[in-house]
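Below you'll find only one chain, the form predicted alone, shown as structure tokens.
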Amino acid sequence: MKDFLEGSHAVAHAVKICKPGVISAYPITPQTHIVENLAEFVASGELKTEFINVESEHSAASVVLGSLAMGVRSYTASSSQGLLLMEEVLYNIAGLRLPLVITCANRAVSAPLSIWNDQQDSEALRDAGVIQLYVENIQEAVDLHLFAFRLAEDPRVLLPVMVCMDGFVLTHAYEAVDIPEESEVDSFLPPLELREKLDTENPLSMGIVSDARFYMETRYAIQETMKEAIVIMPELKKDFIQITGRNLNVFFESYKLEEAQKVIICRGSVSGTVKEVVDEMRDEGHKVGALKLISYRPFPTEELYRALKNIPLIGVLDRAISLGSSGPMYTEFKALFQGKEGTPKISGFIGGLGQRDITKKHVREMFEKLDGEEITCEFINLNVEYLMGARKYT
């Protein structure tokens, strides 16, 4: 079904045809339109599910933890401070091996208060055992939500999957999207069947206290599952393509890497701007390319190394900052080449925090700076006049 939809509503349509049995969420900008639209589906009878209103994001996460523990497909969504309020419970959901699907409508984290977009909120959960997938556009958001339910619920995985889409830039934008037919999704996504779940007929305990004899093994098991997911994801991708007839990248998208001497690595909606600049500079004779990262957790190390090993100059564009260090993606890619042959020169850039513009001019400047000394952490498009005033008070 082709339709012209707001990004949030497109995600709501995708979630609807996956038929979750429980939805619970708390409204927070810019996530609200997703669950608001789902509530409308429930009220109109289009979606048969329990929509549970709660008093906070912590409660929303707790509700879906309970429903998943009972073996019921469940969904939630959040942003920014709300996602951080969920964090305690999301660690529990991952540790209990419950296959939640959650949308993060990426938004800056306070203080100062900002409702605008960057990716610092989802970065705060990179070590929680939650699979993280980042989308460039609304169609990709639809497809990766369908993929997320299948991946999370695969018996070999059973981990929460978070689909991250840039707040406002995608959640409130409109795009022509292809929503699969319900029958297609039914073929791709079988009913959830958990081997271990809470059942009064067969009682068991979940999440009990674990002493030093057992705790580390749970972390090891999640780590191994993350590595196994790198093998499983291409299998599920083939099923998706076969049923929908539409291609889907699940690890990353290589963009004109052939013969490229300089590459910018990015993720999310800014990828479109980076690719436009690559096209323009290619037309001018420059050997440039781009790589759009989709799967941040698990981090597909070997696949990325094979794609980038012959690129001498790499720039990593982070829309988050690990304060006191550098860009989180930058450190991942530096580690990727550690001790390997043909180590490229890798520079790190921070941009777009609080939805500050990243224009084609800024992308060109990043490409140009790759010719100089390696950059560890350079902010682009800083408001220098404001910065000089603000520093008086530090």
Contents of the next structure:
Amino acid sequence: MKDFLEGSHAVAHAVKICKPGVISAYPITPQTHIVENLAEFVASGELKTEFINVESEHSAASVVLGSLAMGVRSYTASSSQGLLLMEEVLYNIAGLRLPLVITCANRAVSAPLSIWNDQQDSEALRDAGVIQLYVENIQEAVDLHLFAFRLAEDPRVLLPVMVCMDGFVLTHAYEAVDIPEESEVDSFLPPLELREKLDTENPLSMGIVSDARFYMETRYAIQETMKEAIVIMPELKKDFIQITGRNLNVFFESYKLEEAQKVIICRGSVSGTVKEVVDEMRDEGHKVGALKLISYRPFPTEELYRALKNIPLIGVLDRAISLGSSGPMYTEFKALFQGKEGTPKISGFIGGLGQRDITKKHVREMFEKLDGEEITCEFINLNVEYLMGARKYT
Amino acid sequence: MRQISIHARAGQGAITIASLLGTAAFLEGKQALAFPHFGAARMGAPMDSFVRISEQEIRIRSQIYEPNYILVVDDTLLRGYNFFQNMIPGGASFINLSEQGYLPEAEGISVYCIPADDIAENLFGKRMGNTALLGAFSAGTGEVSLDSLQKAIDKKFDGKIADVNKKAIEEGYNYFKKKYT
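Can I have the other form now, the form predicted together with its partner chain, not the form predicted alone?
Okay, now the whole complex, with that chain kicking things off.
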């Protein structure tokens, strides 16, 4: 049913109709509204779930690790410092092959303290064995949460899936969103059946010591599963579309790439603004396009290459930075074309850190800069007058 | 697309009226996006909320810098900043200001002063004029109807809170009609 909802509330609805058996979370802005809403559903009896209040994010992640190990569908959410506190456990959850669904309400990382949005926090989890999907709007947030449960719990996958939605910009925004019926979700998402789980009748151990003879194979197995997920995701997407009647992109969205000479690659809510500029510039006769990345892990290398191989000028907009190197997505896209024929000129931009606004003007400036020399790492909308002190930053 | 900026202090209900306005537009079959922008995350600190209303899909996610309309929920915010400077010419602003207050001037912009806090205080004993100001906005712009705003209130609130706020919206609406038309 279509309704006008806050992003957090919409996600809480989506999680509710997936009926997790255990939810555990610790409040942190801008994630808090999601679990607050879920707690209300539990309190009112609308959702029959064990909602476990804990004293930290580390404990929240540990609780859902335990419940998943028992074979119970589980959910948690966090942001920023909270997500970093969970990190140690999230690596374990991936290593144990537990199908957690977690929402990251993307927020900048301290210090200095910023409650506002960028994507540095989920970027810090890049290598954990967690599947990462980034959403542009609230509808996509709802749809990809349903998709995330199905993907995580697919017996061929069994990995945690993190749905990343921009804090405030999406979690605190209201827009029209279609929440699927519970019956639709029931036919899309079968009950969780784990072949191996903790059971007092059939005791087993999980995550025990694995010395140099065994450890590497566990990482290899996750890597292989990530590759298989590239094949599995389009299959599950077909099911989703059939049941909801709504299209869903799971790898990326190509926007006006036909005959495009210049393309901006972006991720998350800023993609809407980029698409808006693409339309305006197309009307003015410029051959521009956009590519919105959704699946960051697994990184759909072949599919991306096919989509971008004829584009001569590419700009990558990162809303996080690998300090001392460059934008993390930028290096990924540079690597994608390494050794290929007709490599495009790829420039890297850093923007929107701590929710510095990215307007249509900034997007246009990025497109214009693609005509010049290749840029590795340029901050957009930087206030140079704030850079005071003895050191000169040039 | 029409863009609306709401300027207030945290705790004065700017997010509430942004979501009510968005809901009312949604109920009329329009596209809408409502979102807040906080400064320091504490009560009393200046903050903004924004609404976009359109017949087409709304994709842009940046803040609103050139609004068609503004609502100023707390007139003390006018002291430090010229909210009118980047407004689209021909736009309208709705200021929560007592009748004895001074009248700000802005070229090319209609400035309407609505004693929304007084209306609220008379109705429910609190100087919480956000919804009365929204009623005046409806009367002055016709972007959403009074009826849709009342329905939006019913979707968000129950009981006495819904009743007094529906009344406040109506009185704000009637005040505008009486004074400015």
